[in-house]
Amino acid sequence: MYGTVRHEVRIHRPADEVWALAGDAARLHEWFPGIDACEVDGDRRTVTTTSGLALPELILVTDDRARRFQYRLDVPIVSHHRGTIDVIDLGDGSCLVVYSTEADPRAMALTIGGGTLGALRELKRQMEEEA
């Protein structure tokens, strides 16, 4: 049984703003905490922390139509990752990200899961303040 942690945030702008920020896979240092680099390759992307931690991961799904991006760490104390980050048009110029984790071991899903609480602020507060 996989550990699983979800949160969701409305951010009063456009979907497709919101979008354009939070599924690129190349700019999620922009709006997450202790991420201080990402590099794409394809569907690979690697992550860098604030304290020099490379982590690697593979890119699932980037669906442009359906607002949606799911990635994978692809680390061996991981047995078992699945990120994804959904933009959901709410129809009145504003949207909810929502951003679930689930993890092997459980404990994981925590950790990861106190980190994309940060981010979702973070990236609330960023495009909520170029409104």
Second form
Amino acid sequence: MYGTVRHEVRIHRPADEVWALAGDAARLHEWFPGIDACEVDGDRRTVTTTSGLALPELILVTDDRARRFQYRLDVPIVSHHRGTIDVIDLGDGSCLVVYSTEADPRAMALTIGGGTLGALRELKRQMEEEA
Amino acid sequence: MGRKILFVTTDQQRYDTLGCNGGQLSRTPVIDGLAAQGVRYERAVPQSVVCMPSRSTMLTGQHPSTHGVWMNGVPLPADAPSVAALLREHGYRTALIGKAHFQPFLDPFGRFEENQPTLAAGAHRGFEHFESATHSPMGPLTYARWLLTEHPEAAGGFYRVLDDQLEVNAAGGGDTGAPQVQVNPVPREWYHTDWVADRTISWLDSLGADDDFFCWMSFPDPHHPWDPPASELHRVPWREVPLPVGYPETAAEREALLDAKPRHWRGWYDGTLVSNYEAPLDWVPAEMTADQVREVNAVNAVEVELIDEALGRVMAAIAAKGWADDVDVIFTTDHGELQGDFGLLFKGPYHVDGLMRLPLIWRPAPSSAPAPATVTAPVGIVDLAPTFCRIAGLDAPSWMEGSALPVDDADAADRGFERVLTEWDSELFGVDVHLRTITRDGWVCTAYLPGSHHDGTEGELYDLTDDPLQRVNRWDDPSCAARRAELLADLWDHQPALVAPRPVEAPV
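Switching conditions: you have the form predicted alone, so give me the form predicted together with its partner chain.
So here's everything in the complex, that chain up top.
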């Protein structure tokens, strides 16, 4: 069964600045708590969790103009997955970052979605506190 | 040296599973003995009927609206108030051994402290010692790591709590194919009930003779899966188990009862609506047989007996330490289990006695010369933390919302134990349900807030005296209109402080 989860956060930094980090496939581990490393090879990415689990992913979209990044987990337990990060310019020097997770089984959407929520919180902290 | 506190919790245990509460299936001489020496509560009510919110209430002394854990999967903030931290600040040695569940179990990114292989001493919510367990031998918790290290061959005998879809498993087992039942060949001494007792005894043995302690011994059973050691199943032969009084034996009777309640009841029974993650998605209650109800009740009773015996071992260890007169024991659970009532199992947004009437025993330290009593006034899980403060000689801090448990009905009347509030909020992929309930004056009244399947006009009203099985919903009974209005007014007048809702971060 299919499930979707969406989290968003407003960050008081320019969209391009946030996109430079959030849109870089090789830097996810810098702001996603629980992911310790990322390796990118063409359209393939492997993220390694804190527990040592290596998760292969396929990069679907990296659109610098729309500031959209999409990928999917490529593991047997997930028959469908799509993660989408959108950085939306709010026109006032701030931006809205939306991290969506679609998954089958649906419980994976909740489970991964919890991780994305923590990631957005960390992204906001880094962008605003370390600016 | 003050009074020491042994706080014993089980998970998802019904009131009527104890001998002292009239239970017939399980033999519970240890708990019955504590009840005979102390205070037995006949109307102890949880503030939530699922684990994380209720356990957070135990720790914080707050209602779910206030501590913010409004459903399973919402973590209790790391800086939430904690009665364990308070007691520790006042010199108590503190431990939690067994099931905590203040944070989600499903945690692939390892974000939650409770799922870390090791916790820094004293770092977790005021517990200087923390050894964790849950129903499964899989995952990062202490019991699972112990079993997989010491007895890996035993892990495969346990029931798989989640299925391939990560949903609560609907697979049946045992003799009848009952959901979440499995014959488990694990030796009794390796099962988590005995492990929790063993680890508790070990920690108690590490204390100095004059140490005051607050030890939360938290058994994962008798929460499903029902997979106790096979060697113990002979204790309660399921074929000899009578059907529970709350189980209507014919489908027509079940359906008529459910149709008189708000519509999510019948929807769940028919398999058309699963509103909460705690119920197996692929299980249809209408297909449950009477024999399956018998087997679930039998295996549950076995688990309750094992808990009673484990508690007996801990009490013997306490006596051997010379502390028998100085230890307060409080025994309770986080919420109940439907266990066949209305043809249903497990739990969900159903505020009836199966889930709402809890076993609660307080055996004060014998050195305090307690007078045995039975309290009929309603009390709450929210009253536990202030009770621990009272035992320790501390004033309950202002962040606690309950009051120290009454020692008898006169005390309850003097201190205004009139009402208990219970909340339910859940959101699961477009299905949301919201209940607010008051228990007082022998009635239980539940108002439904607007949600995906309710328009906010629905409710349930039961007379607990004349209708102890809550079969007749009096919500729309004109003769009860004044009673309903009075209870609703009181319910809305006493709502707890509300924090901004926090997001769900995992299914459970």
